[in-house]
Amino acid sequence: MQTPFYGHVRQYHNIKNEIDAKIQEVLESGQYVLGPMLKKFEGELSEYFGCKYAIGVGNGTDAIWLVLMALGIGPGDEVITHPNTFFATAEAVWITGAKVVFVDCDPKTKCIDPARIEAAITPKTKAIIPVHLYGQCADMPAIAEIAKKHNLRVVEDNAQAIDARGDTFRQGEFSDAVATSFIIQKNLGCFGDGGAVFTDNPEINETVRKLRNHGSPKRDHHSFGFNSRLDDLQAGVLSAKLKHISEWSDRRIAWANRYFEGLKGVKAITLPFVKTGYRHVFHLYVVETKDAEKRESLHKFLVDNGIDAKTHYSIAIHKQAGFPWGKEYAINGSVENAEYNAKACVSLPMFPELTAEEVDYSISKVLEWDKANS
């Protein structure tokens, strides 16, 4: 049996008429960049997200980078994040000329550990970037308390957690801005690259809108800028999908619960941790082998049996070959939890359009490997 990792083709066929109608609307309008569909989608997005402003940009990396620029962060500054996530989080900091400071993740949630942040703060520290990893929010109330104490800015990276929240807070409530990605494999994905910035801050909104369009709010170029605009075709695709996002998140949660139930007796594997009072939307369902040396064995066994498992993210950022580029970074204290997560993680198939047969087959093969390795 073959079990895919991505379901975006199935998703397209499920709502094909809605997506095709949006694309046709854009094509007939003749306005494909900064047109009416983008404006419409930005309004829908801000309403859904519960914030004053949503700004469509070229991709998720640009979303973080442009927010940092809008906050005045650049050379000589330091930004704190954690290293067991996608390279772009740190890359966006380096593009501004600032220095990345890595601290460890929480051993259970894999998100940044608030208890490690304060020791990493120096007079040069200007911001914290918590990543809502795998679909679960970082501990934003605790992070906000630290940021307030030290007068730091907070930029949430929610590329993997568009519909996640805590029972007592929403994303954006405890930060200056939220940056997201709409690349196809995300929970809310377009048919290419795309991203957005969410904020309640009018100055960030105004500055990011200028920066994404060569420094121009309309025709007059008030400052320098860049070309980072979410085009109207992608906005149309996302507009069609947005109305389904909560339903799709619920399906992800249901499949995760099926995994949890089927795998509850495993001995050689650690299952994901869901923090009490948090809506974990399972962008990824990531297990860890208790012996990191056996990760490759599990991954190969699954792939050899037709299960398109992945490893997210198999090399911690500070150990990747990009560092010879001369980018500045520092590690504050041990990052052993993040490094272990990178060495031991395996992502099982997770998307709304999975079938019970596919999930159960994946469970059966994980159990087979676990029995042989316990």
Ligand SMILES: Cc1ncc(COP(=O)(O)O)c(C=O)c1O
Second form
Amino acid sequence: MQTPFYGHVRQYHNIKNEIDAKIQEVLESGQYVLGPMLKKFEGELSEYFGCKYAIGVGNGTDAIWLVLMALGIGPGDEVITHPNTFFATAEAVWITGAKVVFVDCDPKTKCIDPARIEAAITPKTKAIIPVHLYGQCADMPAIAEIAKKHNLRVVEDNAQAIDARGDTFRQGEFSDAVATSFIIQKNLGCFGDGGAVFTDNPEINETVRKLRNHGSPKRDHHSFGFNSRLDDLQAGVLSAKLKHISEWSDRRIAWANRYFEGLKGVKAITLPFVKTGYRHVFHLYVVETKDAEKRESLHKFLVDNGIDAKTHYSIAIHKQAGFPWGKEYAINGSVENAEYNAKACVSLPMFPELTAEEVDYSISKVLEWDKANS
Ligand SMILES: Cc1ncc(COP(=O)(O)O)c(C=O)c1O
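What I would like now is the form predicted in complex with the ligand, since the data block earlier showed the form predicted alone; can you produce it?
The next block holds the full complex; its first chain is the one shown before.
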């Protein structure tokens, strides 16, 4: 049996009429950049997210660095994040000219460990970027407390966690802004690249809007800027999909629960950790082999059996060949949890349109490997 990792085409077929109608509407409008569909979608997005402003930008990486720039962060400044995330989180900091400072992740959630942050703060530290990794929110109240004490800005990277919530908090509540990605494989994905910034801060809203469009709110150029706009065709696709996001998250959670139930007896593998009361939206369902040396064996076994398992992220950012391109960085303390995660992680297929047969087949193969390796 073949089990894919992504379900974009299945998803398109399920809501083809809705998406095609939006695309048609944009095509007929003749306005494809900064047009009415983008404006409409930004309104829908801010309402859905529960924030004052949503700004569509070119991609999730730009969403992060545009916010950092709007906050005045640049050369000479330091920004704290963790190294077991997608490369773009760190890239976004380097693009501004600031220095990335890595601290370790929490061994269970894999999100930034708030207990490691204070030791990494220097007089140059300006911001913290918590990543809501795999679809679960970082401990935002703890992070916000540290930020408040040291007068730091907080930018949430929720590229993997749209529709996720904490136990007592929502995204955006404890930060200056939230940056997201709409690249196709994300939980809310367009048919190409896209991203957005969410904020309640009118200055961040105004500055990011200007920066994404050559420093120009309309025709005149108020500042230096860039070209990073979410185009209207992608906004139309996303507008059609946004209506389904809660239902899709619920399906992801249901598949995760099926994995948890089916795999509860495993001995050689650690299953994902969900914090009590959190809405973890399972962008990824990532297991770890207890013996990191055995990760390749599990991954290969699944792939050989037709399961398109992947590894997120098999090389921590500071160990990447392209790192750090002459850019400044620092690692504060040990990052052993992040490094272990990189060596031991295996992502099982996870998308709303999976079938019970596919999930059960993956479970059966993981159990088979676990039995042979326990
Ligand atoms: C955690 C994280 N941050 C940032 C990004 C960057 O988003 P994009 O690829 O849209 O630039 C991604 C995904 O690609 C991501 O997973």
